Amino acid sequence: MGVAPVTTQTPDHQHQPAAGGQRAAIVGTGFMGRVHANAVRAAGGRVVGIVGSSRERAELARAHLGADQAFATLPELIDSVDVDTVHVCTPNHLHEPVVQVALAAGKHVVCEKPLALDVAAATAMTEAASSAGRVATVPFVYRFHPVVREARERVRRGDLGQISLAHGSYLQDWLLYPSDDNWRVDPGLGGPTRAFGDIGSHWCDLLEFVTGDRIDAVCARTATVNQRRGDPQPRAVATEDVVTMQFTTAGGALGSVVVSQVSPGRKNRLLLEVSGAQATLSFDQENPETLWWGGRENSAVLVRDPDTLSAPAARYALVPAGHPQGYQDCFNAFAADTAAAVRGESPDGLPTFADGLRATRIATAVVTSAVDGSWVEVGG
């Protein structure tokens, strides 16, 4: 995939969006791509243009993302035609250099998790988009289901109480066989961390997104339960498949998760539970319309319902209840809130760049803490 240094100067115009909406570029034209494609269109976008392996895979790929236009390269993408945002979509190992190519450009950047494969290009990218004043967001969209903003709002005005505990599980089965395989596996396109690094990380953020509170020391165990994988040629894996992880907080909290991609049965289960002195609350990712809310006299399940939820909640409530909403409608509601970033506002919660540094740090603190068995302090 083409990611050569842009050499021609980007004029002032494109700094702004079009009036009619967000002109976007997608690098990648797999899963993700199409999700980002859809999620522009949504929120009033255009795709000017897709950027593939090839220019064969790209123009296969344009019809079904809704692109204008294919290219071989980035470059030639922001030189041919008018960009707001890119949105990088590629295998993990190409995010830096595609997302420097984009901020040189003076183009606002959507970056796919994890934002890089060490803390050292995290910050890189990360001091590169402040210093360029670009907007540079990370699709951690689980932020965005209501009943997660319900959740956050009541523990910010205290009706948790001191938060002592959280715990939960984020569990997949899409590699449960030595016949599953996929680019994730290999460490070189993926990363040191698999199964942490592309779910543990959404996990991680909507702990410290809820509760507004940090992990900041944590011991973990992995296990790679398919030491091989491929058809018909197995190779040996170097990347996990499960992960257990202890940690505490700097608010004073102990927790516990579970990483697995390796759970029949489990498909996407995101499990969030988090204790204080007066009540619990949990969120199930696959059961996003609804909040388990207990207390010691009585427990509740609260609807996302736009009626009841709170001000900052019913705001992504979009239908009434009943008429489910689910992960496009997270991917919609972070893109329409990029887009507004763009276009100079400053929505709550919008996950940046930082919030991908900060992910990083956990990754590799995890990382070091299994290879080490100790505890291991996040920083930063």
Ligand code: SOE
Contents of the next structure:
Amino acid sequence: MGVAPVTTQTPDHQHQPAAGGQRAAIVGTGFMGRVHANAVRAAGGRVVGIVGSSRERAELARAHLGADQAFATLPELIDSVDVDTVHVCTPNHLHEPVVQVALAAGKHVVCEKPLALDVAAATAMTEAASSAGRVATVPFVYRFHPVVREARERVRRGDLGQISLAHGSYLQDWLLYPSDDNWRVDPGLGGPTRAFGDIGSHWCDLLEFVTGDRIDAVCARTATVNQRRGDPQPRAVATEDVVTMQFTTAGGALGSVVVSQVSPGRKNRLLLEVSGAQATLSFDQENPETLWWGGRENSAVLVRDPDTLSAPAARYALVPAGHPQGYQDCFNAFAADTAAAVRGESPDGLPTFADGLRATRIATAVVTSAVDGSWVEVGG
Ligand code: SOE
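The form predicted in complex with alpha-L-sorbopyranose is what I want next, because the block you gave corresponds to the form predicted alone; please supply it.
Every component of the complex follows; first up is the chain already shown.
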């Protein structure tokens, strides 16, 4: 992926968002690039350019993603077309250099998670976005399920009572077999934690988003179930397939989470359950149209019904109950709120680089704990 230093000064007019939507550039030609492209268009924007690891790959992806033009490097794209926002969908090790190039050119940025390979890089990116005065967001998109907003609103109102316990899991199976492989497996490209950085980060973000509480210390164990991967030439694997983590929160709750990319039959099974003095809430990302609300006398399954949800949740309910919404809708809402932030609005609950930095701090504490076998303060 080309990230040579930017040599051009950005004309002032390029800082103005296009009327009617964002002019977006996408860096990266994989699955996530397609999801971002769909979201940009759904939010009324246009994908004006795509950058790939080579001109040929970019050109192949251009037609597939419906982008206007293909480029081999980001500086080349920035020099050639007017762009408001750069979406960084590269392997993780390129997030920092690509983001820095985009910010130096005065662009707003959306960067995939994990934001960076370590806390120093995530801090530098967050500070660079802040001093550039640009919008910088991270797609922790499960925040945009309407029933997640409902859960958060009920916690805010005090309906749950004092929270004592939080637990759950994020389970997948796409790396089940030793022949399953991906760039995320390589720590040089994906970072020192794979399962936790990739999907455990989503769980922790959702917990902190819904409860408003913060994980303050962790004690983790990791295991690499498939010690060798690759077909036809297996190689040693240095990143974990599964993680178990216990934690405490600043608000005094206890919790635990199980993270796995080798759980047969589980695809994106993010389960979050939180118990307070009055009620328990339970959210399952694979069934995101409902929220379980437990009480000592009565329990209920709440339906994503725009007519009955609280206002902050109904805002994200696009269609009547019974017509399911899903993952791409979350991404579309995230892109729409990012565009609103670029216009100077402050959408509630928009995940920013500060949240990406926060996730990197937690992931780093998990890695340290798994090595040391001790409880580790998250800090920050
Ligand atoms: C792969 O594990 C992946 O695409 C993650 O990177 C996403 O963040 C998650 O939403 C789905 O699974």
